[in-house]
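First comes one chain, alone, set out as structure tokens in the form predicted on its own.
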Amino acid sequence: MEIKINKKKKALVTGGTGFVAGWIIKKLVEAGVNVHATVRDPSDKNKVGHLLELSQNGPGSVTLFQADLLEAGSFNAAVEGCSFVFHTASPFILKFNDPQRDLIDPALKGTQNILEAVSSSDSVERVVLTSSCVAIYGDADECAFVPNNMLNESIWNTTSSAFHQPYSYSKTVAEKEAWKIAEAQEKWSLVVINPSLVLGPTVSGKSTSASHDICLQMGDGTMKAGAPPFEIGMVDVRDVADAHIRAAYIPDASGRHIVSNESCTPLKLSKMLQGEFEQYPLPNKELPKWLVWLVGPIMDKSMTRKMIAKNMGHSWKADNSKSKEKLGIEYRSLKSSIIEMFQQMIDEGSFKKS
């Protein structure tokens, strides 16, 4: 499905140094769009150098703006003159000290602050929000109780909290707030992308997401004794970026969109890598759930026994038909995604050969 991108209209991408944001910016610049990108520190060349390089290579351009998710008014300058806003900025971290401070507040208040700036602007036509499949479900065992045992866009996560699956909770409250704000006005429309676990190479060449942590554990020996029996949806970052852009420029795009290629496990990912990277200590078997339940919380305090019980050993399925039919997404293979991701992490020096 071909889409028409209006090169004359500017677009804002929040969280410009992020995993998904990098590919959205790259695709827009290559299409000739002038992009505003918000970052924490525009002077930090180590973080923003790849965005400046994209701008130099054109044909579009990137203009950097400093913004803070928790600071009201900090997005106003970046929004000015933009017709489309891609709000990707939200923490995705596995290790944190205070879930309210580190995850929930930035996700919720960041969404409120960006949409307040959007509503005060006269130029914005559409906002595309990066939500997540975890705003649809809280734990994998819930898949057994939904229609056809398959997640769909009509379902909302009702089981996560600040104390159980706080990242999932942060994405849920942020998306709900976005819909509440959008439905209270008529100046701009909201379209939401709900990706599963995002894999693939980064535009910057550097690891920027918690999904890289999972890949790291497969290659650095952490999972050498075996991989956890954890099944989840996975998707290539370039497909996620494509979904965002299509959601912005397809006039009748609306609502939520599950963007997920297929369900997979760390062991399946490992088998995709083994033929290419035999010199790394990749896992070749799956650990029994009882063992993960017993030792997991000791090895990693963020891995609670409740989380293990409700997510490991359960099948995960989601209906991605809307993303194909309404956005025209054609998913690339997960094998190519994980191989490119792993190779980039080797090039970056993330782990050494055993």
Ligand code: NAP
Second form
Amino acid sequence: MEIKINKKKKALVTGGTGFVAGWIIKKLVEAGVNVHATVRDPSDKNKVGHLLELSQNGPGSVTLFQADLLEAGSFNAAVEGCSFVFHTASPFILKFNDPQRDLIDPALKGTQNILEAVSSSDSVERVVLTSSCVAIYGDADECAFVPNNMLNESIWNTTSSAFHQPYSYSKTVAEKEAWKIAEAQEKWSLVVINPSLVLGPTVSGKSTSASHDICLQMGDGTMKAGAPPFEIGMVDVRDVADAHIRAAYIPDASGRHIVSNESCTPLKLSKMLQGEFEQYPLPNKELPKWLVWLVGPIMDKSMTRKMIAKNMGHSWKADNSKSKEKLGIEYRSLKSSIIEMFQQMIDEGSFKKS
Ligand code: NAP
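Mind giving me the form predicted together with the named molecule, seeing as the form predicted on its own was just shown?
Up next: the whole complex, starting with the chain shown before.
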């Protein structure tokens, strides 16, 4: 499906340093678009160097703006003159102390702040919000109770809270707030992308996301004794970026879009890596659920028995047909995504050989 990108119209990407944002910015700049990218610290060359390089290579450009999700009015300058806004910024972290302060507030207040800036501008036509499949479901055991045992865009996560799956809760409240604000006005339209676990290389060559923490655990020996029996949808970061761009530039795109290639487990990912990276302590078997239930919370304080009971050993399925039919996404193989990601993390010095 061909899409037309209007190079004369500027686009804003929030969370410019991020894994997903990097690919959105790269694709836009290579298509000739002038991009405004918000970052928390524009002077941090380690985090923004690749964005400056993309800008130098053109044909489009990147202009950096300082913005923080928690600061009211922080996005106003960056939004000015932009026709399209890609709101990717939101904390995706596995380790946190206070779920309200570290996850929920930035996700929710950040969405309010950026959409306030959008509504007070006269230029924005469309906002593409990076939500997540976790705004659709809370725990994998819910797949057993949905039509055809398959998650779809009409379903909402109703089971997460600040105390159980707080990241999922942060994404759910943020997406709900975005729909509420969008539906109360007629100046701009909202299209939402709901990716599953994102894999693949970064534009910067550096690890930033919780996706990298998960890949790290595959190769640093954490799963040497065995992988948790944990099935979840997975998708390449370049397909996720493509979905965002299509959601912006296909005029009649609307609603939510599950962007997920296939369901996979850490053991299946490990098998994809084993031929190429035998020298790393990759898992070669799955641990029984009872053992993860017993030992998991002792080994990893962020795991709870409730989380394990409701997510391990359950089958996870989501219907990605809307992303193919309405956005024209053609998913690339997960094997190449995980191999490129793992290789990039080796090059970065993330893990040692056993
Ligand atoms: P990432 O690399 O960690 O990117 C997150 C971005 O959010 C970073 O640019 C970070 O900026 C920014 N951010 C965090 N807190 C902020 C704050 N208080 N103010 C301003 N910016 C802030 O993670 P990612 O994987 O690309 O995630 C991007 C989006 O995709 C998120 O909305 C995430 O929920 C969603 N998502 C990710 C996955 C996945 O598997 N990766 C799956 C589904 C949805 P700093 O560099 O300054 O920290």
